[in-house]
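In structure tokens, the next block holds one chain alone, the form predicted on its own.
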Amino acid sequence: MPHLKPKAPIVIAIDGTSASGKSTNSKLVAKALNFVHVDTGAMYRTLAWYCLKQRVDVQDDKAVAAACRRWKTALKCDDGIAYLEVGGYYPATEIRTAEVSAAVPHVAAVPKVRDWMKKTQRECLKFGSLVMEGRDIGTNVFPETDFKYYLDAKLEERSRRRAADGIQENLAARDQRDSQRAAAPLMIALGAKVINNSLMTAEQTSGTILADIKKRTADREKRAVKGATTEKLKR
């Protein structure tokens, strides 16, 4: 698929539940389009990670609120790749340790939280068009793009590939507690296309999304030509 040159930024939103593909699929997406690639999980990590490292008990709020309003960050794109430096140091291997993964849903349940991610997300649009990966894209951090897609697959098969990426984690559990939270839980968006992978390759996934980025975005600009000729007819 050629790469788009929108005119004006705009935003590939891809949600989902863990293990559904995200990741691997939003940068397929991202490297095709020549994208920026933002993964928003990763930004929730580095908060866990510093609040690890600060000793800030994960399950106390307002403790956590009160690390996110005070930590020194800066938000940077390298390689196409968006993400939060903290200090002028990104922990790209500390964050995806154990104790970080199992931080991570008490520091994102946190509204506070959740409301700075959401506007340090919305300032990655400097860098040019995105793929933002997460799990509240599509319904909460820009639930005006026309481009959204929910990524799911069976349990079974979501806990096998954890497995075979040698982690461990109850998905069923994380699944509640990320679909009950009260701050932006996690749910389809309005106008997504739900695509289950359970039996699908990776190429095969981020293959259907381009798909239909294409005909969207085809769709959209045939609106754009139609609106514009009936404005003119209207003069």
The other form holds:
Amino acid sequence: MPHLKPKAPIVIAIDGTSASGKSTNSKLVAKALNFVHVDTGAMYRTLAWYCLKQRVDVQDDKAVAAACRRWKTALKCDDGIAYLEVGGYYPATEIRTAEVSAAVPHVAAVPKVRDWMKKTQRECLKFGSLVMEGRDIGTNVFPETDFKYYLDAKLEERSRRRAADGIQENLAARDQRDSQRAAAPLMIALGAKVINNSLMTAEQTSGTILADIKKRTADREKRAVKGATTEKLKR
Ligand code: DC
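Can you return the structure of this protein in the form predicted in complex with 2'-deoxycytidine-5'-monophosphate rather than the form predicted on its own?
Now the full complex is given, and it begins with the chain already shown.
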């Protein structure tokens, strides 16, 4: 697919369960379109890492919200990837440890944290068009976008993928926590295209998303032309 050159920046929202292929496919889609890739899970992980480092009790919502108020961050973008620096440092490897994975759902359930994240994630538009992956991008961060995707796969397949990456994790428990929290729970956004990729390769999944973006872009253009014609006829 040729690079899209939208007049105003657009957002491709990719949500879904853990290990449903969000990262792999968002990166492939971002590369194909020459859009900036934003991993919002990494932002929550960065806050969880910061809390652990600062000895903040991640089960204490007030303490986590206070840490989120005081941490000094900068939104950066290098080589088409947006990320959050804390005190001038991006903890790329540290945020992938089992300790951070266990702490992050607690941090992500705090409403004040979610407000802060939403604001910061929306600021990423300053970098241009985005492919943003997470759990609430289509429902909460960019509900206005026309491009929403929800990835899922069978639990056994997702567990197999995690194990292949050398990570043993109780995905069912994490999904349950992400789906049942009060603040911006994991949900299928209205109008989202749901892709169950249990039996699909990454190329097939990203290809399905790219084909749908092409179709939705053409539909949008048709709607815009129709709107302009109706406007003209009215005058
Ligand atoms: O995608 P991930 O496993 O790196 O996400 C880490 C955690 O952050 C996970 O528990 C879900 C949560 N998260 C969220 O609540 N909202 C997002 N937009 C992204 C991630």
